[in-house]
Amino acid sequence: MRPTGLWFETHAAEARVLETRRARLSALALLAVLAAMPLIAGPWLLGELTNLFITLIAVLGLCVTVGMAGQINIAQSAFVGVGAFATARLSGMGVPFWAVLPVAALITGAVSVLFALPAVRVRGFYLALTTLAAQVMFPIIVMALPMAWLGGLVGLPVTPPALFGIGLSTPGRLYWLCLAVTVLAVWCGFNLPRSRLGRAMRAVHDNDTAAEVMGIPVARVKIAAFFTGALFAGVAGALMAYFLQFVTAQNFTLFASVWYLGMLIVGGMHSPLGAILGVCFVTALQEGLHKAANLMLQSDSALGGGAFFALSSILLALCVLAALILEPRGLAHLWHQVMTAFRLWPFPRN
């Protein structure tokens, strides 16, 4: 709902993310912040907000594949490996790091396709057997294959990224990188929805058959939100790798996965916002009960190390269910409701 008093007088002004002056100055003011980050903050916030970057790239292009065209992937943990691990190719053979990011985000689409294949058939709970096939045979190609291609179980070390002769590989440099491409993603994230393709997902998302028959190639446009996504992982898993410097199958599971799904739902499956905002809230909601578990460590505790952190997933498990619980249509809804409020206050909303 919109206050009274805005109107447009173009489609495209209509059209906007940002619809209002406040809200592009709010978003400038918190671009602005998070860019003086390094200059304020120490090594680990910055640790943090970085990994937090990577996350919501690799959840961004979760939210094209289920949320956009309603295609479950239960492997985007898989294709941001296969996206580290090609960087961590790449940059051994001295290719430059301006190529590294789109050749790998390019090989993981490659590879989703193959995995999407399955979709043109199958939808819900079979595609979503098979996407967790893929998730489960990436760690067994991974040590299959000859340690010199992959590194086998030990894994490959990754190149320092370097730009015009600058090395990007101090917690400062790589936070910005890393804010940057998020940015970029972002940006891709909320303007794909508005694209030719990004309507034909929807379409496929509400009615396949619908829109089939409304002319769209459905199997097409299936794969294309396979592929789509995966180039969001791809970029995701390049800058994983760059963040830890040494990448093995270990670091991609099947449990980081559920997680990224689970901060999509949390956050709202239909909008990048709901991406967002699930990531800040999850991320935040485990680093907290991370915190409050060492806190008890260090206090003496007669419970063990395993045992805390044990009960601490449990927690954040059943801090996600309430959320569900409470508000089933996500974070970005509820973010909605209270901007809708804020910008018809003082009046009454009938």
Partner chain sequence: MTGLIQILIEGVLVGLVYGLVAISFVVIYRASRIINLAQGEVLLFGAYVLWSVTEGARAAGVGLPLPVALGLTALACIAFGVMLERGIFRPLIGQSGFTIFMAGVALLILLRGVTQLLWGAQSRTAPVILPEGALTLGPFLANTRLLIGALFTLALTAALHVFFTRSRLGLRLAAVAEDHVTALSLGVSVRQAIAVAWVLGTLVATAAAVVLLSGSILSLEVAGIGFKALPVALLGGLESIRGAPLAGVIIGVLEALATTYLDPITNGAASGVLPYVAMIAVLLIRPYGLFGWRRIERL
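Starting from the form predicted alone above, please write out the structure of the form predicted in complex with the partner chain.
What follows is just the one chain, with no partners and no other molecules.
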């Protein structure tokens, strides 16, 4: 719902994602704070934020496939892995950095299309099972391929990125790179639902039989949804490869995929805002738990690292179940409710 007193004189003004001047100013302020981070933050915070941006790109891709088109994808981590391995190979062959990112994304997209092809025949969770197959097969295949191809059991080193002769491998520069790509990804994420493909995906999401009757090529839209989601995953994988500087198949497990999905569900899967809130919330939760576990480890060594992992899994699972049972629209909906209440204050909402 729009606040009272907001009107538009041109179509372009009405079509903006950020409608009010205040929204635009706060977005700019947030961006300025984030851009200034390398100047004020320490290496730990910078690393965490870079990781958060990379996760956010992957989850935005998931938001396209799962939230907008309604197709379950439990292979996002494998797709991120494809992007990362493609990056490691391409950068190893001396391909310039500006070309690596899009090519890695396209390779990932092509791989995802391979697993989305059953969409022509099946739907619903049957389609989810093909993505499960992709996720389970990914590490097996990577490790069985000859060492010279994808590094086998050991993994592949990644050549540090450089643009116009400037190295991008210092934490600060890598952070700026990730921030820039994330801003682009968020922009795409907010604008995709307003495009022709976005509206078609929405129709398929709501009822694919009805969408077919209305003349939407359902199978093609589903495959396009997987392809688009995998493009995001490929970019996230490329950045992750540069961030970790070394890729192995063990980084891209089913568990990571489930975590991506969990973040999306907790945040709310129907808008990119949900992806952002979910990633921030779950990462903050995990880091908080990590800190608490570290404190406990220092005071009393009864808890091991395994217990920390177990606790964070339990916590995420409980968050996801709570979101599914209590608030299927996720944190994004709560955010909207709070904003509306704030705007209408002192009058009650509804």
